[in-house]
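Next up: just one chain, as structure tokens, the form predicted alone.
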Amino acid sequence: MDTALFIEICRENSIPCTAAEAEKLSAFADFLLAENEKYNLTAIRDERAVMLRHLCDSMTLIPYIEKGARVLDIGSGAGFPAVPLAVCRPDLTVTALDATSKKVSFINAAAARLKLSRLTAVSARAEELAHDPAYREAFDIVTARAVSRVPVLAELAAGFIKTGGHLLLMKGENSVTAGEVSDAAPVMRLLGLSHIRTDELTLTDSELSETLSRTVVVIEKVSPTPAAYPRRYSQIIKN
């Protein structure tokens, strides 16, 4: 990946990025694109699109996360936002969670290549792992970059978050509305969650005239989640 170009795209979007961070993220992108030929890790195969739609997009979460936080990324896929967060915020302890073992293996291999000792990936289903005492209410921050609706993501995530911690939902353009968040309020109250705000972000690559719109839903954990939650996934999506 062209490191200088990546730094320029970051600068265009007011995303801080040092030369050392850009070098690591460039190495990660090269590894992703090479492994993608074998394992189909991401549908985005263009180098420049990876810069904007994966790397820069993930880095927009950096200002939301306090120093030294323990972070869980649910449904991390090929490592977004987990890997960029681990690269740009070495003070964080990051766990990437995904149900697909090949993606978890890829993230762990990337962590080893980049010497990211505080990044690990786990293969499990969120609704099952959230009942494991080692993971239950153990994280300051939970992230999810997913297409599922807010109530579904809230239930999958709530059991992992410490009281006083936060859930950061990264939703795509027009994929979340004020009505959806409002409709999720009763579920969130049951889970011990409270909606704080919803931020609208825009990323651009002027050279390609490309724009990426992103919604970040910020939710606080205000009280412990009842032990029965999360339920089985079939129950979550049904109700």
Ligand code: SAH
The other form holds:
Amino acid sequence: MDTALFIEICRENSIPCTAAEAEKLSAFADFLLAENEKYNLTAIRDERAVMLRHLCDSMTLIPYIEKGARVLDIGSGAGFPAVPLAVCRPDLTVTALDATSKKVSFINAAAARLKLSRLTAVSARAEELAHDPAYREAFDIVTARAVSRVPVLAELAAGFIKTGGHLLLMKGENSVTAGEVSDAAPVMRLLGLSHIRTDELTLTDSELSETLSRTVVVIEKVSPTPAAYPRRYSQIIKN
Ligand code: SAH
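Can I have the other form now, the form predicted in complex with this ligand, not the form predicted alone?
So here's everything in the complex, that chain up top.
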């Protein structure tokens, strides 16, 4: 990946990025694009699109996360936002969770190559792992990008978050976020979650005349989640 161009795109979007971080992210993007030829890890195959849509987009979460936080990324896929967060925030302890083991193996291989000792990927279903005592209410921050609708993610995530911690949901274009958030209000109350705010942001690559709208939904865990949640996946998606 063209590191200088990546730094330029970060600058255009007011995303802080040092040369050392850009080198690591560039090595990650090269590894991703190479492995993607063998396994289907991401639909985005163009280097420049990876810069804006995957790397910069993931980096927009950086200011939301307090120093030293324990972070869980649900449905991390090829490592977004988990890997950029681990690269740019070595103070964080990051766990990437995905149901697909080839994606988890890819993230663990990337963590080893990039020497990200505080990044670990785990292969499991969120609704099952959330009942494991080692993971229950163990995270300050849970993130999820492009995984599911807000009510579903609220239930998948709530059990993992410490009281006082936060859930950060990242959504791309065509998201009906306002409606989704209000639809999720009753289930969030049940789960001990409260919607704080929804931030709208834009990512641009002016040379390509590209403008992307993004949303970050910020939810706080205000009280413990009842032990019965999350329910089985078939029940979660029903209502
Ligand atoms: N966050 C990544 C990937 C999004 S695709 C990105 O933004 O690029 C959604 C991912 O969520 C898939 O890799 C899928 O395997 C995973 N996923 C969906 N439901 C899940 C669940 N219940 N538990 C764990 N992983 C899940």
